[in-house]
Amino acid sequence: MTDVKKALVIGGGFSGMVAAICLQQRGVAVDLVEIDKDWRTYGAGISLHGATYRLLGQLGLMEAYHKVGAACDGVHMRGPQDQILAQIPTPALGPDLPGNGAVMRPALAKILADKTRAEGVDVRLGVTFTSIDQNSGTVAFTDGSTGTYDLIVGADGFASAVRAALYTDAPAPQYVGQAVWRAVVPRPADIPTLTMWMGPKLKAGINHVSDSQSYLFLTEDKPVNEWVSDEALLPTLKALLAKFPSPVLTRLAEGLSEDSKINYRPLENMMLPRPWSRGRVVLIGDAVHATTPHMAAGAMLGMEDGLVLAEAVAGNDSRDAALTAFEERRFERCRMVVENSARLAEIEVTGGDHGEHVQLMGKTQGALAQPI
């Protein structure tokens, strides 16, 4: 029987919520603290594929997902006039599970937040830590309280405060020479599945997030890591889409407005070398392996981390053995996604071999379909 009786999860994003749910289900008393008092999730859509649906199925959340998200199968690569150039299969990983799809980020977050509370996790909003003793497990919080935990999970994202506090030797995030644009658009009737267009220094795509809406994304090669002002978002995205002759993208660009939830993010990645744990503290999700969205696998990897961590805790007598087992199951899988996604970005930026791009996407998808 595990010696982990009480755990703290710092961060209420996708990876933190799944860790809290799965630990609580396995008999560990979990506190979750989230710095945002409103527990908000920002962004437009999020693309999901078979491995994510496999995890949601394990959590019993597919029925809730189908009420708010969209599902499809396969990926279409289209040419300038919307002709299909290639079709990449996305096999389902279980009965009644889709091969891929998408959902609005806030909708997926609400499903997980409802499940987190239903499992009995003690959720404290507007609270984070001020200090952590990785050896004793004592944590001081911003509300003046303290607590002592057998396990502390740093799930506080790409700009992790836990990583900054305890892993001062962590590598700095690396800009990959691209930025991504995202927006919400009306669902095109003539696009049946996840679809992408390759252009000069640009890649655009559409994935459906509901019966009526789709998620538009555009990856732009950009040698300098720079921000874009709010007032420039709409005209800049329209100008970028105008570089594609695709009738579908032209139609969608014309319909963009200030209500399209446009956002922009320079793409960076980071892979923390092992070990991922120090004392009683372990990092998961973007705090330890932040990837670019080329494989639509960043959120999935973080959620898998939460499940695998809970399984390791339940299957080992000691915390130390559990954390070693967790890393053994996760490191290579996460490294593969971070590095392969970086290579896809490199091929796009340098105008590399399109065949290698398609092959690497398929190879990575196949690896992600394997059991975790």
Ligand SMILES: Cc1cc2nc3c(=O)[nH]c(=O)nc-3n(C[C@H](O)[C@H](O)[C@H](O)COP(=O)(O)OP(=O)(O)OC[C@H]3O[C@@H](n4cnc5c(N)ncnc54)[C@H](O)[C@@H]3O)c2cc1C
Contents of the next structure:
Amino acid sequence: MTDVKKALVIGGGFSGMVAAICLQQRGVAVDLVEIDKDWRTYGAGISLHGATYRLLGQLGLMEAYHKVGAACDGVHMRGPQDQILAQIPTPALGPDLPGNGAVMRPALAKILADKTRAEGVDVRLGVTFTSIDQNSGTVAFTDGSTGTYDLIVGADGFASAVRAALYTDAPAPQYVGQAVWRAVVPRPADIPTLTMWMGPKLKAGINHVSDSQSYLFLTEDKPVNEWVSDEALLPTLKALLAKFPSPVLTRLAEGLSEDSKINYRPLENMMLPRPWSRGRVVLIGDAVHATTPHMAAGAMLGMEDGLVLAEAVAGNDSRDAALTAFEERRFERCRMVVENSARLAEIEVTGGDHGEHVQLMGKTQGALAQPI
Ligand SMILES: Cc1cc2nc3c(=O)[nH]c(=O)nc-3n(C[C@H](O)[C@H](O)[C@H](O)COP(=O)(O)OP(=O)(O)OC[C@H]3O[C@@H](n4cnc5c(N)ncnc54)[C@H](O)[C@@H]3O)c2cc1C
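What about the form predicted in complex with the ligand, after the form predicted alone?
To see the whole picture, the full complex is given below, headed by that same chain.
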């Protein structure tokens, strides 16, 4: 029987919501504080793995998912004239589950937010902490209230304030010399599944997010981490896509407009060495292992963290034993994704071996399909 009766989750992103749902389902009373009063998620697509569907299936959320998201199977690597050069399998990890797919981020966030509330989690929006005592578990909040918790979960993302406050020796995030562009486009009928094209130090891809829409992504070699102004977004993305002779990409580039939800993001990663907990506080998700999106697995890892943390709490008598068990189950899997993704970025920015790229993606997909 666990000694964790009351938990606080700081951050209502994918990781924090799944942690809150899974802890509450196991009899822990959960408070969740989210700094954004409107609980928004930005409007880009997100690719999901077989392992993400395994988790959503376990939470009973696949029916809700199929109403808003798209499912497909495998990854196609295509050449300049759109010919298929390689096919990477994406095994389905359960009956009636897709092996691969994508959805718009706000749609997935809404499914999880509805589930969080339905489970009875006490959600407070527009609120964060002002201080945390990691030993007593006492937390003061920006709304003037205080609370004492057996477990405090820092799920506040890449720029985590919990990490900054309590993990003062954490490594700084590293820029990987690459940026990613994303846009929402009409779903191309001639592309059946997640598809990528390798260009000169560039990689473009498409994944469907619904019956009618896909999201387009493009990684760009960018030695210096610099921002791009809003006015430059459309012409720059079009110019980058023009470097690919692909008829599919040419057609999609012609259709891009100011309404295509173009988003530009320099890529950074961060992997916190062990231990991941300080007293009663543990970090999950991007707060503790932020990967570049080359395996499209960051949100999946964060959501898995939430589930595994709750299983470890329920399966151990003490919080300390639970936190040790949690870290044992998570560290290597998360490290593998962060490091393999960084290597994929390196191959892309150095114009390296495409064969190694395909092989590493396939190997990582296989590893992600293993039980957690
Ligand atoms: C360009 C790009 C593309 C990606 N594509 C994919 C993909 O296709 N598939 C995939 O699986 N992953 C992808 N990822 C990774 C994925 O987006 C992240 O791993 C995931 O969003 C992490 O979730 P999180 O809940 O840990 O953090 P976040 O999503 O950052 O959520 C943190 C939450 O905490 C809140 N918060 C922040 N500070 C505080 C505070 N002080 N107090 C309270 N609340 C706070 C925020 O408002 C937010 O709601 C991508 C990442 C990038 C950068």
